[in-house]
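Here you get one chain, nothing else, as structure tokens; it is the form predicted alone.
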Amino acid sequence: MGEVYALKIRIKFRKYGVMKFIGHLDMMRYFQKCMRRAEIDIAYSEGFSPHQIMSFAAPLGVGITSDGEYVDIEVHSSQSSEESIKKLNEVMVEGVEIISYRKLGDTDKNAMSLVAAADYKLYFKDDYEAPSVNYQEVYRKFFLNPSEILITKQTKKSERTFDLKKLVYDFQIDYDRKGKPVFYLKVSTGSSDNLKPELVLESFFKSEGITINPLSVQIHRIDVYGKNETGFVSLGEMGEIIE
């Protein structure tokens, strides 16, 4: 028999309201179910125990909604864009949506090995008041005027000291029509340095002498970044579409 080749597929989805609730587990079994009921002509790993070719780019934390998640898959065989994003969205629940279907050359990498930023928008839920401080003031403080941001982070093993400031490559404070703080996060991501948003606005806060209560900040994923010679490129970017 002849060597059988498979085209590599990019998708693009967002993860919204109740589904911001499941894991990256139940997360990966459920589009596993999704390819099969929309009839995905997904390739599968050879061996005992054969599983669907899939990776999943940055994998999003529980409660954490999103409009830039990423999955890739290799097909056999594939429809075009539209009509693949069309199959797909038919099979999805509320809360999940496809936004993009892209076919990647055959020397493109994974997304997941990509990954090296991402953005964020945090804000404070509709039942929550935010701090009552100078919001540009503290800004200036903690992040504009100085030169390093040292924070020490403690592992399971022992405690780290690093420089916040270079993980954050983006930081702006803009605010809502109720006049509540809304923060924009662009961040180291990945597997060297992930740098998880609510820890900059942990130290914000920290900053001031404030605790806030984690439960009290919605953060939303706005999209995901690889990086080349020229800066960040989305990885939506990436790919062409398929007529």
Second form
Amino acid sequence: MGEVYALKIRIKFRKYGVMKFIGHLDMMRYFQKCMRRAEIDIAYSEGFSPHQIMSFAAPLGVGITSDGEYVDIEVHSSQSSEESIKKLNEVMVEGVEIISYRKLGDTDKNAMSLVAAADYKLYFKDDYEAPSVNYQEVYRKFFLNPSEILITKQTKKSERTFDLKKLVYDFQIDYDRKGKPVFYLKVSTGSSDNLKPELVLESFFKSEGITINPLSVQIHRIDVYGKNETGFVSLGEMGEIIE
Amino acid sequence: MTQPALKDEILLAIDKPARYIGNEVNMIKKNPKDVAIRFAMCFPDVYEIGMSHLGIQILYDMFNQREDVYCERVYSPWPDLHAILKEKKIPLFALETQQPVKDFDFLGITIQYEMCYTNILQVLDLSLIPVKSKERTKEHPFVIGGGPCAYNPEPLADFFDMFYIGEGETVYDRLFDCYKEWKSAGKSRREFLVEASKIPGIYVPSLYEVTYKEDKTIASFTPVEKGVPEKIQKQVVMDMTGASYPKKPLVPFIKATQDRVVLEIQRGCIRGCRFCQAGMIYRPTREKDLEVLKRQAFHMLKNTGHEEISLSSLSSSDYSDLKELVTYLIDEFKGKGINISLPSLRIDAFSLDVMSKVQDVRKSSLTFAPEAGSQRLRDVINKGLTEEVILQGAKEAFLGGWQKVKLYFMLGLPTETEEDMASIGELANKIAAAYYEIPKDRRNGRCQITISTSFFVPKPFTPFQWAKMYKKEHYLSCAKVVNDSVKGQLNRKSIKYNWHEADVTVLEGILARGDRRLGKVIQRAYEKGCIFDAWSDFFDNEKWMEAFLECKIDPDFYTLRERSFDEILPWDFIDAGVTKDFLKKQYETALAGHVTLNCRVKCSGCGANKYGGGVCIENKNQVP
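Can you now output the form predicted together with its partner chain? The one shown was the form predicted alone.
Below, the chain from earlier opens the complete complex, with every other chain and molecule after it.
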């Protein structure tokens, strides 16, 4: 049998509402079933129990919402981006919305291997108050002024010390209508040097001797980026729209 | 989007929050304000088990087709959430609207096995609905039970307002219409129950009075009011092909036990195994039309996106058009990456051929359920399988590349001797020997024979409903005989033996054939903390035994005694189709060691032909 032609497709989606309680593995299963329901002409692996060719950019933890999740698939044929988005959204549950469907080049790397950074927004949930500190001052003392921020991370077997400042590419504090702080972070993401945004927040408050309840903070991923010569590029900007 | 009933801080602190948020694919959304009846459908076990149940999928779909009904779902909260709901006094809620079950019109509970009885109390308790039906007021939902255990609902009589006896597809419409009338008339709770009791198949336990003899057996079982029927007629769907079946089954996010499309191909079983309750209560055997099944398979796969389809029936090999159906499924779907799973197939040339097409032979195992080790005992239980057939099937399978065999047996069967038990090991040895007879170059290392035994529990409406059970020690000694026998075999290294705990068997036996006096024991056990009794991690036999003691109920009364034919059994008020005379004759035939032919070969006059359909009228085998 000759080589079967396959198109690489990158799908971008939002995850919100109660869907934040669905873990990564279950999201994968969910998407596999969506592909069948939407009758996407997805490619399967060889072998006795073939599986869909599908890979996710960066697993999202339980409890986190997102405006920028990515899954790459391979298809044998495809309708237009617009039509495919429509068909996929018809089979989605509330809480998952497809916002982009683009064709990648044959030699493009998959999203998972490209991931270098991600933007997050962290804020205190409605029922919770934020600690009352002078945020601008703590921000200066904790983040702006020091040349390095050494953090000791406890893993199952050992302790590891690393420089948090090297892994935080951007850090801004804004305020919502009620005056509660909203934290915007761009952090290193991917298989090496993966930094969880909540660790930044935890260290931020720890520098003031405050321990926060992790459940009081909502983490929201805004987008995921790869990196090239010019800097970070959103995974959603790669490839092209199928007309 | 519906706000979850539980806050983030709870959902993120418990195991698998997806059990409690609803929102699954194909979940029905309605505005509760637009309906006259809100129905909470409950499977009293954990979500992953409950979501795998076909009956609920059928009724959920059927109820929601009515514009005036909104059927939602509720399952047993896992012990982690149970503790939180108790502590914070959060009422148990239904998944769809996330609203409290206590505000619904009905709470329907499917009762699939005895070991879920304390979970029923858990659901009522957490819902803040009085556990006892007599303590409920107009503010509370009507609690209705159904499923196989409803064929002896008596141990649960205190907790349910009603039971639905038989298959759910038939009279719910009448019940709902009756409810709407009652609601608009503003009558009392009891008045509705009396009206409901006149609908065929609906049993209202509070409308019956039971008296007992000095020897503790039942003296009388009578309705307390005129117009309330003495006998409850089990409900049967006679047109299986036209019966309601979900086109869009629910698809859970987390992996359920049954993570696949389930296609029910027929109901009932022609075989007549004497230990099997399903084989008796689902009579007569009714097949669904092949063309309809093909369409249903197609729709369900399309609408769920499942990657597997499984046929469901008590004995798939007996479905008349099995070959055509399986060929269709393989031709139509196999190329689309869909697995086809074929449980309950007899092992023969056809099934081996089909299985080799749909599964990886090297990884999968072959299953036989001889149920008893010796031919004598297999004749007693009317399990038609012979040793010759088993060995022939195994041999063909080994030649086809299989090397794993699973064998299922029961211990504690009526008339069982040590010889019968020991023959389990011998049969396994013969199967292994059949493998090693194959030339070495066609074998793939050692074969693996796994024997599993469970302990027999006599069930209502079976020929063994009068049989005695044994003490725990006896069951364990039976397992020891098998174990010794296995160890003494030549091929012992290829044989593995697993057996079950005996405590839970004894309790299951008590509850299966119990009467309404057991209600207080079940309640006591729940108060002592018993839940998830079907889970060996949670089952606490000591607490149960304390409950019996404190309620002054002798468990042995329900198990160790052989019942006499003239005793009034707690479930005698149900007409399940099979007559008591038939069951008596079957018991006697069993003790004489004679087999009874299957329904298709010869009608045995069980009584189910009164429904006028299914296998009873398929061909000439009608009772003259």
